[in-house]
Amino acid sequence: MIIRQAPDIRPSEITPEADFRGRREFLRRAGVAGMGLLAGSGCAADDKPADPGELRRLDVASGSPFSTDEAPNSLEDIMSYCNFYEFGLDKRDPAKLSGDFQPRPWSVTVDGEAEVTGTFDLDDFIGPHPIEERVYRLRCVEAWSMVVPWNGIPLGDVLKRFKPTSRAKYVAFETVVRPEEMPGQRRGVLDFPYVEGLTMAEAMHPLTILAVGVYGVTLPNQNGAPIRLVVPWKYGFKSIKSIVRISFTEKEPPTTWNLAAPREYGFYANVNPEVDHPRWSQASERRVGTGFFGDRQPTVLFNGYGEQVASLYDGLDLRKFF
């Protein structure tokens, strides 16, 4: 199935909320169910090499205890309403302007304070890990939200393979720079590459994943293909897309939005209804798919994941460490 613009997606290709776990039927509708599994990678392929722009079936284990039981947004919502400034500023730009982006072949460089470093082909990078379905709430700093059925691997399991040293206090991430394929990078709105970071404790937390798919197929270009970070208790801009570098660092790494507007965007960026953005309230959020003036609901501290992650911030003033 070639990636198409969101308006071209037929309703029959979107998994209904009531039966989205019927993956084989969804994949049949999406046109990828007949593909065989690619050995070692969890991805699907024909006998011939896959087109880099194709969405491919993933071999995914469902039923994670970390998943929410909230109804997920449709694939159309997820693919058509995105923030990905590398492709443009409007929510619809990533779907419209990412068609030239090539997510394969792909490699990830691991460096810094670790015993094992180097540049690794993506299939070798993710291959040792089973892909899990994680249905997570997503809360954007702009006060909208979604529920997304990500397919990915726990970041902590990946990081352990590289044997970080005792000097590794943080993990830094970097997005690819390809202005010829990513027109937003030619506009100078932000300084690229996009960079982000987590504390080591945040990175190792079992909720934190590297996503390689959504709804059982590989990530669409506009959603961060081929590999992105997902940290569900933080605002969405922390979940950096199209990752090409992961670095273990001793000092807190720079992050793109904190560099661009330090008064508005802190390093931690935990969802907190009591800490407003300087230009709007964070007390409530709009669920995408319910209309612009539709289903608003109260924002919950740590996006509802406080029971799992609040201990990471014991002793910190959450108003100060925003």
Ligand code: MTE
Contents of the next structure:
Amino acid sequence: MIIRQAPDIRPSEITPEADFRGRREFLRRAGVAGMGLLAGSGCAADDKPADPGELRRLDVASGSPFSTDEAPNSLEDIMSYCNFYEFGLDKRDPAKLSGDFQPRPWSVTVDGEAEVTGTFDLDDFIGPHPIEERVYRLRCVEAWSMVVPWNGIPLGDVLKRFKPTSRAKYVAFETVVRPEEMPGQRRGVLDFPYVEGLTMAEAMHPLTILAVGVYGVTLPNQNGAPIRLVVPWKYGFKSIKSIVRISFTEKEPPTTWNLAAPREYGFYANVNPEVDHPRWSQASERRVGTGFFGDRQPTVLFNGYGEQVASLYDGLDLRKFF
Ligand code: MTE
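The block above covers the form predicted on its own; next, return the form predicted together with the named molecule.
Complete assembly follows, chain above in first position.
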């Protein structure tokens, strides 16, 4: 799949539903749709999705050459079908159970092999960077996919401000731990905090962003408010949510899913239709929101971003470094 130059779309033009109905009503409708699904799965009728809180409009520059022109999923799809184990295991748990989560005030700590380190208020952390729209494919390791119009800033531009030293070979990320606000953390389904990592070259790649919004509004709690990673050529589990720490490291950092199941999830996790998961095929994927079962389509190496990123892995055996 080749990424073509994005047509000049402004976020307002791809959010006609939100604009037309008014955001609050639109979000309420998203909640009602979630309840419909829940009723079908036998949950109690009052087990409804949480109000995602006040989502603020963002000032976003559109038209990135990195955006795909594939049709984005609706905000409703993106907000109601989530993986965020800190809130529970079911795809609908993050929407239902994230209402108590407080994404503000927020601070991010930067430490490790860099000249500038410290703890920064979120507004100061992202403030110097214009927010861009990036419409990216998201391919989950579970073989479903979406197209998401993220709003974010290139991670590389942020990292440069901290002047990483020559010993910085990797970048590690950590999600917040707040069991009182995150019911999945009280159940200990994974060893929290959720941690992830990238090589320095992956982190500096212009496709890699820190997302702070979607569809022109701040991130809903269930999608990783207030700031998350998005690495579109890797399986979705690399795109860690609700980040509170970024560390420059000399050694490859541990990653949550690799710690949980090392035979099934590697550090690299590049989308690869030829390397099956030990328990299922990765040759095709179901596009969420395309009918009850979803249209299946072939999965593409590096999730279709090979032209931009394949050179990062020159000489690396992609079967061994999965
Ligand atoms: N980050 C944290 N902290 N916890 C998680 O459980 N799930 C990952 C990733 N980031 C996860 C996470 C997985 S498996 C996927 S597919 C994506 O988030 C899903 O992002 P979305 O729910 O916004 O679509």
